[in-house]
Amino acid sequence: MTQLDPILMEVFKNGFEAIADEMALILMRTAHSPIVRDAMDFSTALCDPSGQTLAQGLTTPMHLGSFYDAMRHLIAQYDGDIAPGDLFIGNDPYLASGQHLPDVYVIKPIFAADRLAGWAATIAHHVDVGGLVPGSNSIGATEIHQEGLRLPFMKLEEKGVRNRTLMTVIAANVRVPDQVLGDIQGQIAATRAGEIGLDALVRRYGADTVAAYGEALQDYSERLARAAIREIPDGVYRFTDHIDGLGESPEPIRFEVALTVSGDEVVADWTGTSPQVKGGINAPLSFCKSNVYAALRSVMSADVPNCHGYTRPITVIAPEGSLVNAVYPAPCGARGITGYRIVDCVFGALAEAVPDKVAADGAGGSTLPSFGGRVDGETFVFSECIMGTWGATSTHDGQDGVPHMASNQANVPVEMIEADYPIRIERYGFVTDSGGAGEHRGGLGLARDYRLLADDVYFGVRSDKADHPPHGLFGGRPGAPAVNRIASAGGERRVPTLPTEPITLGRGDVFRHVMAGGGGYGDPLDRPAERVLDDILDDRVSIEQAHEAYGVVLTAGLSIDHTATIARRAALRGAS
């Protein structure tokens, strides 16, 4: 084929994705767990031959970039013993290029005669796995020997035939087996509609025809992606955050990006970020690699195809044994929050290089709380991943009760967590004052309070930005910071950001937590009074913030006092 038409070259695009989409759709309504059929913490993709992504489903970003690796992985692995009906599973970062144990692949290889034509590729975050604690979401693991059950790639299934023992030795392992199998399931059925979907585009077209604009659409995907590369000024443009810390007494962990843009080409280069820790937040290099892209794929018009080709003139150079590159044996269960702060890291950077492409900072990914017992001889796990705000842009504020951009999930809604589990929620809602000052203000925190309606209940959680609160950008303020609180007979404590000691929860104790709100852009003495006012009466702002931070002075019927407006901003001017 020596001409490629510009007409088809769309159907194929258009078709592609379609696949990935419906695999998406079935795997949602197919799945067992909250954290899967609610929070939708799962990602899928249609692969060509080689393992490229030829489109991905409209899931969780910071997966998607993932999909390469790990396809490269499983066809080494393989190579020569792929058969029709087969069907792979696979886990562990080290083992089958994974990104933590709950992230478990499903991955279908998909023939056209006796020829391999692509890959239906699932990956779902299961509720829990095993390991030492309930959710296996273990921040205080030392090595990944602790969080849970381990899966080099193997066969689920055999030229149709399932392996059972495969699927006795899981459920063995983990603490809710009718969820992870039938999440498990779920994928399953996924992959088989991906196959289906391809197999009647090969049908229609041929093989031949097929992978040919498969081929194209990632070189057009690439050509994209390098044009839009070239509009971001060369230089070299750095940026500096960090997690809080472990434990009680916890020591940032410091990330340093430096992002070289040359021509159409990016380097990312985390060179200077902290060493890899003795706590579950470490990232395989493929993860960093896909939060990376996930980045700046957002900065690049939507026209671009979500391919494995928009990734080609991206490079990310990781030291070996950083947080962002771990190595054997370092656990990874928590990794989440590291590949959250990876995007936040990239597009501090890119603030100053495209300051109208990005926001400031929100509220640094989703808080993931767990629960875990057993009631009436029934053994329980609950995880959730809260969302979320976005720090505000140069256009407009900071939005509310969104994911954040790396992640694309949602809330459990309260109906479904009270229904199935012995938890009540007592509070969720936005909290006043808790966007940063601007001339765009940044979105709200959420709040949310969980009462445990049974005794002996574990608990963890995963959360962040209480002690480095979201930065604003340009002027604007920082959001207000994350709070972590349990409730007891005995008084409220303080449970630290990203506690390592599991922590018990009786009958009637309530855990407490407000997210960071996001972060302000520009000065908030330019945001004009009306706006001010506005955020009061819809309980956004109180009238003590209009008046220290946005020098608004109210009448005493909540009406602008211009006068005195006017001259409250020029004392603020004069003093700063």
Given for the second form:
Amino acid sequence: MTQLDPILMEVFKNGFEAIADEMALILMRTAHSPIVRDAMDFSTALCDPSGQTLAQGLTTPMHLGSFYDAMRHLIAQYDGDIAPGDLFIGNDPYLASGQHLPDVYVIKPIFAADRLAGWAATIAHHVDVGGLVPGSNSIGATEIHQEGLRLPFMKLEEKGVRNRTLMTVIAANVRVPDQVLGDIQGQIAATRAGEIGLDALVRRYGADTVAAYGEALQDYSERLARAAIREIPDGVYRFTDHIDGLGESPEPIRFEVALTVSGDEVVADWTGTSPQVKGGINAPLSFCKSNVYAALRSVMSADVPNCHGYTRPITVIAPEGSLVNAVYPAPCGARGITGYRIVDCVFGALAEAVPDKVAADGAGGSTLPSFGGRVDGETFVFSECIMGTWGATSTHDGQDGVPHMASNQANVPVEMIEADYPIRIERYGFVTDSGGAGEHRGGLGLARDYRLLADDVYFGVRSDKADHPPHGLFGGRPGAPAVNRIASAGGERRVPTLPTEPITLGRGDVFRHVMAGGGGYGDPLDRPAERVLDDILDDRVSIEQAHEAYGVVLTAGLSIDHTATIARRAALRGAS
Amino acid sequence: MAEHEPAIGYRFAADIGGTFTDIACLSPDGVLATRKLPSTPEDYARAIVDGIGALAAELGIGLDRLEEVLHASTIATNAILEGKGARTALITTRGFRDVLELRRIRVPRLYEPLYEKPAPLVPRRHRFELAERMGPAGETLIPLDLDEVRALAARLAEAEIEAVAVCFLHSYANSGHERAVAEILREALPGRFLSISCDVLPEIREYERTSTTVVNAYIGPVVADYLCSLQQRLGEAGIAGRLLMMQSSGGTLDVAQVIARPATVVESGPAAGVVGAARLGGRSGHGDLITFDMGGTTAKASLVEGGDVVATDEYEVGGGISLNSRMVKGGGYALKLPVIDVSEVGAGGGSIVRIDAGGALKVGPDSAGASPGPACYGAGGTEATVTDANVVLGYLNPDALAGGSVPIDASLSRAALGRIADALGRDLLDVAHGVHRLANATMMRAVKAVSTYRGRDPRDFTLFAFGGNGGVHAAALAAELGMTHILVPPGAGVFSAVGLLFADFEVSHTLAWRHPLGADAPALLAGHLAALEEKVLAEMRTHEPVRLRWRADLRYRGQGFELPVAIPRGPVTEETLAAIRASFEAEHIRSYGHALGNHRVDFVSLRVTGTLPPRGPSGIAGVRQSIAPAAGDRPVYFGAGHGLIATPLIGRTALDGVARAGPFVIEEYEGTTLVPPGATAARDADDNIVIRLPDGGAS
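Starting from the form predicted alone above, please write out the structure of the form predicted together with its partner chain.
Zooming out: every chain and molecule, the one shown earlier first.
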């Protein structure tokens, strides 16, 4: 590496990143499903010939660290049988080192003069891949065979010739073939853009130079990562977190991590985490690793290139057969929630090590409602990712209306939903008093209400944090818990956070989701009264909560009663 | 508003930037004169009035002979960046007052737990809800309660609110409720600025529409005050002629119309440069351009194809530097109005050079700005910048820039960059050359974002370089991209002001129209386009022949992003539809590499644009020289393969139509242009410097 030109390395780093960005842009613009084109639940990467990621598009962190395992699987499986014009597709957690069946990889080898120069890799969350329920994320599945179409890595194109049989099989096994095939076509377009981009670099600099600098970039990223880890005090940092559990009477599912920081290396050990469950939330090991990488990347500086090299100083230990290293035939359809909790758990542990670099707990990832049925003879499937809010940090209030750190996704416009689906959104906004009280307040939770305009609609939801609301830090209070309700002619009833039985909704029924609020940071009695008043004026905090949690007393004219506030705060401090 | 008449007088243009105000004047016979002076942020109008007065005096022109003043300004953007817009209220459908703050959720940075969102332009306490509801087909689901509206209007009348934005769900399909509210507000709140979403952006997607309507309200009173005061100041100074302002879409508009819809002018400066490039490049036979505008803190690129600029409506104002606004969203405030598609990166003359924790050399994105500026300015800056590297390399004059007005101390550049070279254990010239190339590597991404990202190969385009540093980096940047043709126009250092002089007067209107490209389309399409034309012509109020253009945005059913297609103007028939479909498929293949066969294609929106050419010469016949032409030579470093070469210094006029072989350096008042070894340069009939690089790139 020392023989290489640092200037040319920066040129290549820019070049690789530009290719990954371009792939992401093209996938987004050509995709057909709301979950890819609007919510942006997809990722793109440019990989070196050995399958190590060189650069990623600005997309979904929880996908990215798992490319390498899938690439290694593919390369081992097709060793000696990879040719120009080939294009691979696969999704299975066990047969293709995939994540869950809806996440489909489309990967293209890139050749320069008959020599493998790299790979253009994409992964996209498809709106449906068949199986028990519309959206293919059944919480109630007990084995992967119920979850939909399983694809080992196969050649979707061989030497430039499309495998029409495979496309026909895919189309026949999904509920909305137009959208699925349209999104696959978008993935193919993105891989082609990656191929053109890398080809241009190879033509300009030569394949050997590109390869040498690709490897140098990995080393460089590794050096920066090690430098960042060295800044974290050595020690063993532990954290325990929970998913509420499955179905009507949930048993909490336990996550336990021991983060050992020693010099410039980190080990994340998940021993003590619950065994895999008979429900679709199990995470394959590649996904667990990917989320650990994402969380640790978040406490490194912005300059660290997002390539495989930064993961080298990180070791993940996960007991086989546990929730975070599930084995066949564990179902994985809704494993996203497990990924979010892995990230949150690592952040929980890091709070002790680097309290100024992480936020208190947030909403816990996306809530994923799915609706499916038939209107005027046409099948529809709608699902979206609702996010989100963050906990507070040592310097500012929790952000509200933001994605989870692991998944930079967007909402789907209300007007687009109503134009395309038999659904009316009746409310979308923040919930007063839902942010955990603190010197820095947690972000507000948000509510979204869906009224159904059709009969006999399947409904399922993946959500969390009703029984285990987001924790605060250093005296900050937890955020308000999540709530799911269904209102129908017969009244309103609660729905579990992870219902295992299918729910049928009729015309006029309303699903109301309230997401958890973020945790607070620091003692709420230390929050300047003026800031509490601002929150009251903005309906973020009620006068009652100001009094109960912050010890702030107002006059009848809505200004701060300083004397009463001092007394109230003293009383609250004395009581605690 | 004045009616359009042919011009006979002098036309002046003023472009206000954060640091400098640039003035350009075009005489009736096409002679260009320019002037650069410091901006006066406490009263921007002062620099304009002073600059025009000084330049007019220099040219010996009476101020009463001014035909018009054309203007571009960052006033609207600054109001947003500095949080100094109007105190604005927002009225929404019940249940949706937080749409503005929730945005599209996505953030522009990955892996940053300490990220903070930009604060909403309207705080939650000023966002109000009314009971009302339309459905997606425009059907009324909940009627408006006029008493509730009146009560809210009374409450707002009492409050210290300067502007009100109204955005209801599905108002693009039925604007009845918004209009009813507007009527009541207009009566109850005389003199306050109103911004109604169905007027500002009648398009689906509530966040983008709400945000655009709010931006319009937030900057409305600021822009109106500024333009009224500017008009008054010009009048007081005896400066005659009408005042036109540049829109972000690249056409000029009468100030009265700008005041009604201020959100159309947020990116007026960058737009002026790109339009100028399109016009002057086209005149010189270069209709396919990539513009490259490199200044002190950023570099910008844009695409011109067949003489036409490319507009986008995927824009955020105040989002900071963005490679490509379509991917990196959430950092600013969505403004979904046509803006010339400009990609910007944090590389400029002031970009700071550092060594990072991994031992790599970094350039930017932080900048030494105008103050303290590069080390060589001797104004207290000690960190090495791109300009310092260019001084060390001999690319920039080691004694003074801008015809002597900015003194340079090259020893300070060598000292600052020397520290970096020592730390890396490398030769000073080698490191300086590395900095030059790294800046180019960053700027390549801006060029790629407007070309390869859209399926365009930069090698098919001419690089049109301007801005203070455009001519210094153009040759090396072009070589990296495999481009062989470069144009450096006259007035390159004040080119946004120059561009204003060549922009069309432009009015356009859009209709959101979600409809399949099918058998029933021709009659409907013809009707919609005729109605849009009527609206455009009514607003243009002219007897001159207006050039009218039709455009549709289309996409395959199911996609979320459109591609623009020109519709041939004339009778709309089955053949027109076939032509539209063919153009759409061709563009889809060009942009993404594939088409989808018989898959249904939908119209998403229609647009009619009316333009009138500028009231003056369509090109530059000559340039008034303000400094003596450069002469002599100095040692210049063009890379290890060449070493230091004694390189001639010349003025632009030393070039003629015959290609002269590099290396040489062209030094002018507004900027420096580098012609490396292996390249040639000539001067064309329009006074452009035309550089040719050998195929395969110079090094």
